[in-house]
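In the form predicted alone, a lone chain appears below as structure tokens.
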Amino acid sequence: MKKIAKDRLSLLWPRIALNYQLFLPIAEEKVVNFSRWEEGAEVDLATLKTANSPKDIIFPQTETYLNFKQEGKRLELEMAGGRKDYLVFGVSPCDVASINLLDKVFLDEPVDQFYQEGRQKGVIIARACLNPAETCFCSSFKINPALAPAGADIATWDLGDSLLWEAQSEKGKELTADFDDLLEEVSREEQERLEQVKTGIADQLKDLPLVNLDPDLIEGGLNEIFASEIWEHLYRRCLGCAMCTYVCPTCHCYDLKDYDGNKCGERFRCWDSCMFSDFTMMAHGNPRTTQKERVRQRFMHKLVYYPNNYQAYACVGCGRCTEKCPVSLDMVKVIKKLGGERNEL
């Protein structure tokens, strides 16, 4: 395990950047985001979590696919891709866990070569949380805060003046070589406050509100759980603004379009959401015609169906979509919900 000391980071950007697109947690206009470095750049890495997950460098809002050119009639065909290497540093261990959760989607057969060229030009560095917020319940699904998920190249824990610095994966260790010179040992008791970081971590865990939100108390079967009248009461709150999706670290559908320039154009995918009227739009029309079964789809993908493809919930207990739903539907309530009173806190 390494160190470095905090006046040092402002040494480490502009190293990292000469050969990665460099993201760190960025306050722009008092929000704090995910964002590329610039030198000058307010970088932040004492607030809990982002606004928004770094979801959008891995898996992007929109990506082109193919470009095509007409001339006379010859039609010119070029395949997109062939993104930089970049480097996310700071992102947080339920996010680590969401990304964890996009790779089974996209790197399962048949693999997703824009999204697989993308991790592989990737490196995540995770920082552990110090605080835990009352929004958070990451720990109901078997994440722990004070430790960086598998999926992390190099794990980091904020001991005040440094940042203590471990290699997870054979990227984490050249990129380690790479900035030895700015990097120094971890002394014994340095080790010992990690352990007593941790352990403090553990101890603020059993004091949130939502500590004891169990996902595995949810009663029934698919069937029963899809028939159940509580479908009926939650959805009539929704907004269909589709906030939750959009914030949400593991929500992960889109829809490809094209955009015709006459003579060019190209063919490009981008985010949509299932809590929109024309999300899956066939030529017969969209088949969840009604708001309850855009509410349904949801939280049944989240919960039930992912589960039964993946062995892992859809949901990393982020808290975002506690903190930005406007009508207060978010997951929380819908476990709740669905556990019955052993999910009551």
Given for the second form:
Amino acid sequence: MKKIAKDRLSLLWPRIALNYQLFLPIAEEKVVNFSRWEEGAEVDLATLKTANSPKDIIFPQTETYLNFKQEGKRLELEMAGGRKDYLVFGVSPCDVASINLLDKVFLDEPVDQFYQEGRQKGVIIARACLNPAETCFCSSFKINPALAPAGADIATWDLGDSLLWEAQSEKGKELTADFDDLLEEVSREEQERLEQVKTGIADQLKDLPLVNLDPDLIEGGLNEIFASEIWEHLYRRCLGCAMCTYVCPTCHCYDLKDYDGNKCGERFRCWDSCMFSDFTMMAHGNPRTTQKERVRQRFMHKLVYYPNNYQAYACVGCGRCTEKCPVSLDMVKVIKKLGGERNEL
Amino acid sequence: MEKIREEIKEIVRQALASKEVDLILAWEKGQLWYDSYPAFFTEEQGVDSLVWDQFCVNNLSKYLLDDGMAGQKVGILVKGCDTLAFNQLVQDNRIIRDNVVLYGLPCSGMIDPAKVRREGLDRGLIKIKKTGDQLIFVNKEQQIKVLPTQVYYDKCLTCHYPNPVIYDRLIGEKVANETLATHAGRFSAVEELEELSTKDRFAYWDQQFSKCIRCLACRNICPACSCEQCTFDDSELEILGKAKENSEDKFFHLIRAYHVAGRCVDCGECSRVCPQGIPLEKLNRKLIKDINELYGEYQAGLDPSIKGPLVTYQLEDTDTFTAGERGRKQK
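In place of the form predicted alone, the structure of the form predicted together with its partner chain is requested.
In what comes next, the whole complex appears, and the chain from above leads the way.
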């Protein structure tokens, strides 16, 4: 294990930026999001829950597939792609776990080549979550906020004046060697402090208001949950906006469209939301005609369909929907209504 | 507020029991301190969970447009700002006044959870008490006194209508309107932007709109956005795609601002729900300010019998449409 003094981070960023597009949590008028770092940016490593997850770096909100051009009878196609190497620094454990969930979808056969290229060119540096918020419930999905899940190339822990640093993958080891001059060895005393920090996080978890949430307690199979009466009560306040799906680190549905410039154009994919009335619109119309069906789809996908396919829930308990939904129609309420809550002792 | 909460519940129970209304729109409490969300009450027994506290910020009027409301007599709890939105929906012929029973609630302001978090007042929070003109945040260790201005939503700090402007029944006592001075100040941020050069102002909005994730929450919560089908949702027209594209982000927000111009009641819900902190109220207030200056003071939603300045026409109207020199005031 290594460490880097906080006051040397300002040396680390430009070094990383030499070879990578560097993304960091950056504050802009009180809102913190992962953005491209440039000299003078207001890096905010204290805010753990960024407004958006870093999903849009790995799986961009809009991504060009190919460009096309017509000349006479000749149609010219040009593949897009060619992502540059990038590095995301400061990803919370829940958000790292969400990337693993996206991997299951996009790297499963048939492999999504754009996504695969994006994953290969990316380096993920995690930071342990020292201060889980009251809207957090990652432990309900068996995520430990004190550790970086596999999938992170390097794990870091904030000890106040320094960041402890541990490589977790081959990429991470190479990078650690590259920055050897900025890193220092960790003392025994600091190792002990890390253990205290980890214990501190575990203690905090016990006191969080949503700690009793447990999706494993949800009873019934696909058909029973689908037919449950809860959807009728829950959906009514839904505004039909896409905030929950767009701030969600695990939502991954997309649409394919063309920009039609008459003789030339571009085929792209962009995020889509099951909350929208034209989601999965087909020639015959939309298979989900009411908001009730759309709301049900979103939660069925996360709690039933995805687990059926990949043996994991498609939620990491980051709590963004819990914090941001304008009408509080969030994952917590759905899990509770479905009986996924331990009785308090 | 706790005092009148029980009174509200009793009134709602009676209204449902007597079939005065089929359904009542109100708020319910969720799992966390700030979590008061829109709820639909149809049976007396369910009314226990109804809440009225300083987090009932959601404007419920727009739910009156829901398909499920057709043919029903609906009761609705409304604050001052909510009644402006209600009136505007009546004026826009989207709801029928007589099908709705309005229970008016005077409101002295709603608390912004983001400000509470920023002040660090959320840690271990047990409850928030109100005494006189102070709020007391009670946690396990201590009681912290806070001025409401520190934690209220910005929109509440410039509110001019703390009391419902229309109601069938008022619950609780009207609150004094102490915000007249600050209400006038609601345009100060707009004036700052007006001072900028065209280039700098464009750069400002370009940067703001670039943060948009196109979740459409601002449109969907907006009581002035009441079209049966939004033109942006018509996938055959393809007026607006779903791509996150800078030019389209700007296009969406500017078109929407112009479409709600003269009908925006300045309820501030668009800014409240924006997950990226885009100051949409500045855009809408610019249009309100321009309307005030060009046609005289006008508050949308104050009186549905008065037609808005942008939908009236007078023969003696002398506006040449070019006198303003592309919208810029002549010096």
